[in-house]
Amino acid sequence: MTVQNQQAVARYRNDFLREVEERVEDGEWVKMCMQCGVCAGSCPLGNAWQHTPQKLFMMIRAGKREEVLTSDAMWMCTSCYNCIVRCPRKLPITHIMHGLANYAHRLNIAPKGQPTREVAKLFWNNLAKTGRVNELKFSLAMYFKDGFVQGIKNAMAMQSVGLGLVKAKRLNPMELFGGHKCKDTGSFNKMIAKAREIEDRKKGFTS
């Protein structure tokens, strides 16, 4: 065997696979995949794919870490479940995209300044402090999260449906100064950080 193809063994023969197969959401199953591309065929989103999610797979399977996880394709997946449905071996491609989405910003490696990723920590924010969302402060934090300004050009923009979310009873300016949570914030704020703690040990992560 020449140099050059034990080189590409080597890099074939990585450790990346194991990597996700241990500490990727059902990450076991990316080996699986027969890069038949009924998943992208059935993505609503699938001529916008940075990536594929069957290409994806094949990545993980040769090993490009850095591409895959700094990749902006995990981010892309909406959950509608197509892919789940239509793929023949009834892989959980919707659960391996958000596993895969999940560690690389766990890695703190995942693409700065990802519009879902954005929206996705803001949402995750919000919910964990008192165990419910709070709409009003959610959509404050979205108009804002690019500054002061485009905040409220954002919020000028959108106006007249939060005056009438607000007609309609479904957005009560009160929440800005509390708002409803869930009976004891204190046991829930215990079982998210008990839920992190056997996560970080499960995936390796150290504090």
Given for the second form:
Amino acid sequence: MTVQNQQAVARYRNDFLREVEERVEDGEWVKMCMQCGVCAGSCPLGNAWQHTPQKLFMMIRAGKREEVLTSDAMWMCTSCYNCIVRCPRKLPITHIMHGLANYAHRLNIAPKGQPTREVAKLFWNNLAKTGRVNELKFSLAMYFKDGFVQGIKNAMAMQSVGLGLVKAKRLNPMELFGGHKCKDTGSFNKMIAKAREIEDRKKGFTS
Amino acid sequence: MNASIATNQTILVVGGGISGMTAALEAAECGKQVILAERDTSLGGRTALLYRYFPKMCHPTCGLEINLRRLKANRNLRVMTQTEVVSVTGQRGDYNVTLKISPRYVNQNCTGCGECAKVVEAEIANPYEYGLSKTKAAYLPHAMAYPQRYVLDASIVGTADGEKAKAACKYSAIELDMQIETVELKVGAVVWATGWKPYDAAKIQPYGYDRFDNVITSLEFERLADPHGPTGGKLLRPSDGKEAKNIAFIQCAGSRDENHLRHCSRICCMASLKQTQYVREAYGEEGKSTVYYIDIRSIDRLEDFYQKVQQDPTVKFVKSKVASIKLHEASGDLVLHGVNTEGYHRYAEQHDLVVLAVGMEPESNGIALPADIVTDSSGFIEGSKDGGQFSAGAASSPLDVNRSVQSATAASLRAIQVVHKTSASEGAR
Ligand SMILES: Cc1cc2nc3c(=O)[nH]c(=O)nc-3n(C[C@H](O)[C@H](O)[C@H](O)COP(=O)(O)OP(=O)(O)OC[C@H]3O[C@@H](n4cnc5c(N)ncnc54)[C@H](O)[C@@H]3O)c2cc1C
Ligand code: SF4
Ligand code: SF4
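Next, give the form predicted together with the partner chain, keeping in mind that what was shown is the form predicted alone.
Time for the whole complex; same chain goes first.
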């Protein structure tokens, strides 16, 4: 268990709902759910995930902390917004899903190797350095995330697409060397650090 | 009628459904002067269009008949049909009311013989069958209509059909040159008994009321079950006239939903429970009803009815708000998709007819109410700030007939108190 997770468990004891309300984005909405099931029935992922939003919300109220935070359900959400549109209580379900995913990630108990989580990490690390997304580096990082051999295979398979993009001036090979960045990277980095500090305070990661 | 009889000791009741009739009768039987203004061509309101009443499963005619008999026997009560309130000004004990009376084109001489309807050729969508059938443009609203007088639809006035109707009437009851009339009155108190209307089911997009013929509302289902209705009481589905034997009832269609009506309409659970018994009545053990619900709200004593229906093997309950409805092209059936929240099981269930238990919205939504009137967040009328106007029945809250009548009696008593005070202060002057 990570230190943060231990602290959270100690702090909220058996009140997981309160933990979610205080630390998860839009978590204060969870108690508004009336268990009608329309979000579960509207999710295009159908049987592909174990816990529908409705089920997760009930589990939160039932204090099933471990099961909720280690679930891969919220990582499966494609942000189609079907549930938000139909929820009779207007819960921002999609946002709560992402909030839960983010919280589980920060506590480092989200499922390891979960593809959405891995991609999200790569994307963030790529973006947060320069303030710009370096698509070439991001694509390469994606290709090689499962090891060198698989990376080469992926790159070969995508070769013609890549060349097409270069020809259409949608992909600049020079990006590999540094790449473009925002004008004042120093200030950008400070801004991100400040945002992180605020978020940590809100989520209780710092006292 | 002679409008000048109305004084500020008169009580105006707006709306002649079961609530308005009750409120008006209670006051009139206490000796108060009452005017009952009904917008429609007949008294009776929405209840006249139900097949049977829960919880006793009796026919609405009996309740209406008693009230009509009381009404005919009372000289303090004036009924004005096709009459709408245009404005109410003034204050408690001293209101000025403007009423607009639309022409019926048929006067008091009408005996209800129906000769006019025989000769008229034009047909209109029957306003009492939710468009499920047509009627001649000269018609008697429905079997229980009061007054028992024919109505000529405005669309045939000035046509050959209109002239034919006039010529066919032996009692000179047809007056094609009737005009809209405006009447001004003084009244002391007003009771709003304008009732409810069904929520527009087409707005619930995933249920496809506007796309699928075999998705109907609970009100339409009442008409299908009624032997006097468009199908002679057979449960025939609209797309192909096939007998529907495997029927889904979807609860909270538009109610308890921030995207539609935020309140619980309170009667639709009971209405669906009642309607499952229409299915049983039609087919015995062969019919199948499935009720999809969030939770069943059969308030206090009505719980008994729910328990009885639960024991009926032809009725199944699925705890789930249906997510969407898809058409099964080949059969015209509908497939309901959702998750059964008892055990979280995903389903795709086929039914040959779907009945949406639509919510009740205040009928007064969309009309201009006096500025002094206070409504709740759904538009139900609470009363006026000056304490001289009251609401009764479904105008005040989604109520069943029993509770509507109670609420109407209460409103009547308050109105009587107002005019009583008015007369007391006038006597002292
Ligand atoms: C599907 C369904 C089934 C139901 N079944 C049952 C049942 O089995 N048992 C039961 O107890 N209840 C039942 N109900 C409820 C029942 O319909 C209501 O309780 C009842 O209609 C309330 O009567 P009301 O007089 O308050 O309103 P309404 O019946 O709506 O009457 C209002 C009257 O006011 C008139 N009006 C409206 N606006 C104006 C205006 N501006 N000026 C003048 N007049 C106006 C209308 O024309 C109408 O005549 C059912 C409801 C539904 C939806
Ligand atoms: S749609 Fe809304 S109220 Fe219904 S189960 Fe999902 S979150 Fe809860
Ligand atoms: S009475 Fe039943 S169907 Fe109607 S809104 Fe309430 S819970 Fe829903």
